[in-house]
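First, one chain by itself in structure tokens, the form predicted on its own.
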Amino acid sequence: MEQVLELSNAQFQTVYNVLSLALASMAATTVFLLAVTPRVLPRYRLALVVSAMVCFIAAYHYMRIFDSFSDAYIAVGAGTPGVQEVFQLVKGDGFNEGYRYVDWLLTVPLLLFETVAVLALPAAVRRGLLWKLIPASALMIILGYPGEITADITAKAIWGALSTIPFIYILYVLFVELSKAAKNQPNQVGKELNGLRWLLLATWGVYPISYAFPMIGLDGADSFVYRQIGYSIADVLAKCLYGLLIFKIARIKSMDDSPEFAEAEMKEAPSSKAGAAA
């Protein structure tokens, strides 16, 4: 991958602030969703941590992006009057995109074992899945890396494609065999899964087309601001919004599956209000 060498204080600050915003957003959700556990059937909590998890593994990878952005570009031409301040890389040093690869590839595919394990489906029926998703899941993130650090566009579109594959099968098994296995979980639990695998789709969607920016004719710095824009975006939507999804299907199960268990939160929640009140 061609490094950018400038960006101008508007670009700069704009990724800088992105990757903030990513960094917290996965620290708060991964706090979050471990003191929510206790809050579901124990059979559902190993989805609330395995969630917690990928959020914690990806707050861990974006502090290191944001360190990595933030020594790589230094400030030209601060309080000199009648020169923009410009942020240049710095020589021998560059910004390293690899980070994100080695983030997805281990969160990406404990993302799809946090959906199998939230419906509690048979031993047979889980590991069946799993053994389609999870190796999909490395394949597909094992092939873009070396279209990700190419400056040529032929490799770049080669690596995108053979990419593409395990994507689409994927897709597959999540939007057909993931329907059968869960025909039996409660009507809210089936809308929600729905939602849970377009959430999965749109945000995905957008890896494809950041990937693409400089295959369209996007390059230089605006293609790196954009590049950086679209995956933290829909790192923040595939984490931290899939995981307060997989914490709401989780509760529907305990509260369909347990009525005791149901009564006993439903008891609390006007306890605690009255408790905030007083």
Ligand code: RET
The other form holds:
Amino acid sequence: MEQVLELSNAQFQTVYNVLSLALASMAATTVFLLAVTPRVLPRYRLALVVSAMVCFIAAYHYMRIFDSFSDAYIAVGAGTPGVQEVFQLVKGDGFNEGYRYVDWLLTVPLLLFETVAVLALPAAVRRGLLWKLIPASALMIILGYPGEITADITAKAIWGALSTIPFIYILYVLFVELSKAAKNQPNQVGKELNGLRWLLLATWGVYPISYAFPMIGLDGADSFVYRQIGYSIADVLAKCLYGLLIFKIARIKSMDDSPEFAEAEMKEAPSSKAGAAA
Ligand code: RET
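Based on the form predicted on its own presented above, generate the structure block for the form predicted in complex with ligand RET.
Zooming out: every chain and molecule, the one shown earlier first.
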């Protein structure tokens, strides 16, 4: 595996802090999504629980990624006058990029599952969509992995191109087939679905771009740092922000489905009434 031998102090701190930010976001979103399940109707709770699982799995992997990164480099030259402090790769296993792919292999199919689950489509339609989306997403990640860990640019381009085939297929299913399946849904659902799909496209698109950094002439430490920032920020958007949007949709749909639920949720708390009267 290609490993960056030396990072400047600023590069090391940037990656360190971005990984820490991602870990905190994943952990906090897990707690939030589990805590708010009573705020939606039971039929939408599965989508929220699956979204919380995605964030939990990612929080675990960010812990591993964080440890792997901070153990992989050692500060050299600190405190010596006239010598710039740098972080050098320690001999050994180095930084394990594989954790990200293990994470995606689990979380990407679950993200697609929660997208379909929150729409509450008829069971046969749901099953049909998932049978296409889930195998394609696994194939996309598996084909991307050999390209990620090779230093050979040609091999990287070939695996990247192969992985892009199932990626395009997933977009086709989401933008064409899912639209057909959701045609009979109320107007509101169509709008929500559109928002979800565009967030998905905007965030998922960051992964192949980050993967391609070494292929567009960015190399060495810069490419490594940009890739870590790209993957981490995209992960926060694709999992945490996406989870919050799933919650928002589940809540709108719950209120839409049941006027009693909407009324109960909108009622002012008795204590605030008492407070206002006082
Ligand atoms: C790879 C390899 C290069 C080609 C393509 C890729 C796509 C990766 C994607 C990953 C999505 C990950 C998500 C994780 C969050 O949980 C594998 C980088 C197309 C789309 C959504």
